[in-house]
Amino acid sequence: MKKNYLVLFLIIGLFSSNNIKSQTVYKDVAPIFYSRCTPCHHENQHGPPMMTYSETVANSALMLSDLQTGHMPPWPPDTLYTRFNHEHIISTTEKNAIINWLNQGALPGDTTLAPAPPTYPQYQLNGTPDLILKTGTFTSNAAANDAYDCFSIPTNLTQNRILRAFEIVPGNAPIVHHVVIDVDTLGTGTSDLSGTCYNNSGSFTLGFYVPGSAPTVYPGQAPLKAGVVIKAGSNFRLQIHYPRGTAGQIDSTQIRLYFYPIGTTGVRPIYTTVPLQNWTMNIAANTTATYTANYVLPATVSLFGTGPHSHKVCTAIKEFAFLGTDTIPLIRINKWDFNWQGFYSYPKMLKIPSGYKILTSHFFDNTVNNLNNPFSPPQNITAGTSTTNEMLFDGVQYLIYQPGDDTINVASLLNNDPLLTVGVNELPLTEVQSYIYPNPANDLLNIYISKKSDYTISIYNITGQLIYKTLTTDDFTTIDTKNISEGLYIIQITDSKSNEKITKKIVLSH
């Protein structure tokens, strides 16, 4: 009988041990929230903050649904079709780790063991801007309906300048849903603060802001110096979307502009145009429809980025360039969402030869199945500038092609740009944010480092024997540790540029 009890206790102990070993607590997933969620979900941003355990767990029910449906993180472009800079995506491993944590009850564990949350500066770009344009103090007029207000702000430029970078900084981020930035080169536009400013009256659209957006920076060092010419006397026009229910709240949004020094040579102009438009759309109630637009390139170009645009009846967009059977993918959005539009730049510019045709195809669902439909029951929808109309209005940014353009690593230039690093490159490696998790690790070990660089990741056993080594240029790396025996190890991360090192202990427990 005693033997049976002993066996029973051993079995119970074994199951309990395995349960404890596989149990996920907050410290295991906190680094994922820090790297993938908090850029939007922090204090004074649009989304509810998720900087601490209590703030994060308060959103657990919605979080589970958003992760399973792909609603969060919000990144509309299909990464299987084309890749872009500054992607707001989450890996399958990271997603499963959070879902596992949520399904186990979102356990806190010892929250003091979680790494310190990141800090977010007011301004993302380094240095002093050459020009700051402000909307002035404005009281939101979005009561029962969303408001779209347009602020026309003179630059007072007396000569043409080449724009190197810009960032939008909301004065009251939680109520600024998005901003469309146009440049009125004639300088004749006026503000429309009626709340119903829907039309695009700028000479060209420069870009968009949505919560969590990275600043727009054009490469400014060899092998590519590029920028957008802003003509003397231009106005900047900011169309700001304030969500309904925010009436009475105060905002003062600004755009911070960085120009190349006057007289800088060798800067290649980036051209912004909207060649893909369709104003003949007529989408009957309770029907679906596809409308297209195309443009034949008169010269060979290096495509820097693209910005498709539609309203709320649109549900999918696809752009590509082609000649005969040769096709160049540009962007595909399988679930278009008016609330998360943007302008997207490529890690490497795409060479589109002269004579190729750029084609865009927008799919519209004007039925009750479209939960974003502005009308219930559905009504006939025609082309127009109101959000209750529809638009097919796709812009592109490009340079005139030069040999070798399509081999330039734009992503690397931007990642190491002194304007974008917000002082990180001046910090010792040991002072930047680095997360190695989970620890103890089972079969996968995740590493996140906020400083952009080239790294060697080495794992040593406690006798100093090298067990694993890899090179990476990514800020996020996952290591498969299934074939490494359980035990205590030393992980060393070496910055190949500065030779600085991070050294930490890790435990592997399969």
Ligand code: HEC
Given for the second form:
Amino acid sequence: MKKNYLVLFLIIGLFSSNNIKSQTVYKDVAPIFYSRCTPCHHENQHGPPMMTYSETVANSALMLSDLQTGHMPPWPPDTLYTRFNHEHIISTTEKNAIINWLNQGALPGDTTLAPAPPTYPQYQLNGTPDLILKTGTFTSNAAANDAYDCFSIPTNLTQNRILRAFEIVPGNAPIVHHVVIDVDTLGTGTSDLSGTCYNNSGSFTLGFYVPGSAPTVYPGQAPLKAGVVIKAGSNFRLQIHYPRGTAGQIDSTQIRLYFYPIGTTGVRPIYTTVPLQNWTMNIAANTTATYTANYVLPATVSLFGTGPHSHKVCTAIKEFAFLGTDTIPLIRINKWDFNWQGFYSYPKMLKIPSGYKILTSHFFDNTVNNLNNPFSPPQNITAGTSTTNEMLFDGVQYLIYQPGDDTINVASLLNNDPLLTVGVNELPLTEVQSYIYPNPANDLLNIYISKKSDYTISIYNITGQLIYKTLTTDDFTTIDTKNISEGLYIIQITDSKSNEKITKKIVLSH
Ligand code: HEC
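Follow the form predicted alone with the form predicted together with this ligand, if you could.
Then the entire complex follows, led off by the chain already shown.
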């Protein structure tokens, strides 16, 4: 009898330890959904909500292929080429964890063990904007075709102001697929609500909004105060893309603008121009072609960001600066997608010396292999502003270089920017979402903290000895724990700004 019990225990023991190792249930992957997916997949966003087990599992049918093809999370720039602020990316470990979960039947397990889902405020920028411009109530006119409507909104500014930050807030996010934000310095443009306003025709493009876009904030504290000058009397022009089938639905999109107070000194202008253009495209049906444009910089600049632009026959873009054999990579997009364009800013500005040439090349696939080809069968495509024409129209944002610019940590300045955190009524660190996963961990430990700051992450063994320490300015950190021996550890995260600490136990098992 005794012996039988022993055998039974052994069997149960084997069975359950097997379970722990191989079976992934919802609570194991929930933190990954919360950090990598729900910023765009929550109530009233463009993507279907995935805040709970049932909402997530309802989207599982397409999830596997979306993850495997890189369709989700959508982040066109190649991170092996250059990195940007506010990236929507997922690590291989995280991706594999979700794929594992899906392959094992997307099991719920005990869903009450999943951490609480994040909460999303209506506005991402703190404080009160200096100016709110609204499109007014608009009924989508996108029936059988996608509609592009351009709203011209006067600022009524009576003097020049320097823009510090702005945020696009769609009234009806699920139907707003993108917004191109132009400034019309003369203030003479009018709205074009025909649904075929392909060319926003402002004086310059300030940025793009796509679902999940972070608000645009220019560094506003030492060592870098910068912004874009908005001239008195300017209009803002918002070109909004409403996808087909949304006709009859109502939207009212707003842009919330924050300026430097009048009289602020030491603000460096950020110049926004489109120096890279090519209007010679002529791509015969069933052919592929590469077109380029280049520009020689008249002065040494600190490149703040880049925003390449093309339409639907384009499938890849590469931009770099060079002189002789010296090359400075700017951006590479291996699978250009018209729906996911953006203006991307660098974690550290790139110094591009005077005399360097910026070269962009766009690859066009006007064959049936290009699933985004607007024509079936393919037709000849020429340059033009309609979405069935092609464009090569790459914008840049830069400052005139000053010594020391290349060492400024723009990412950290933005992470610590009071406009982007909860401000005076900041939640204590213990009350913001923080996820440390997986736990137990084997070779990699992921840490996500939903409050932007600089953090010191320390790992202590149970006798209190410091085993590992790192400083991060990112809300995501992955620690390689391969070389730390198995066992129980204490992980401590210290917010360098407020000195608050959180402490958690973790288990490493290799
Ligand atoms: C930057 C915003 C954003 C992020 C981040 C994001 N999604 Fe999406 N997702 C969308 C949008 C928008 C759609 C609606 C369809 C479209 O426009 O492509 C969508 C659609 C989907 C769909 C529906 C099927 C489809 O392809 O249309 C699935 C499944 C999906 N996303 C999974 C994920 C997963 C899993 C993650 C996290 C690993 C994720 N998404 C992260 C924006 C995002």
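Every value quoted in this text rests on a predicted model; they were computed, and no experiment measured them. Residue numbers count along the first chain shown, from 1. Note that the rigid core is defined as the largest set of C-alphas that superpose within 1.5 Å between two forms.
In this overlay on the rigid core, G109 has a C-alpha that sits less than 2 Å away from its partner position between these two forms. After superposing the rigid core, the Cα of P275 is displaced by less than 2 Å between these two forms. Once both forms are fitted on their rigid core, the CA atom of T477 lies 2 Å or more apart between these two forms. Once the rigid core is matched between these two forms, the CA atom of I490 is found 4.3 Å away.
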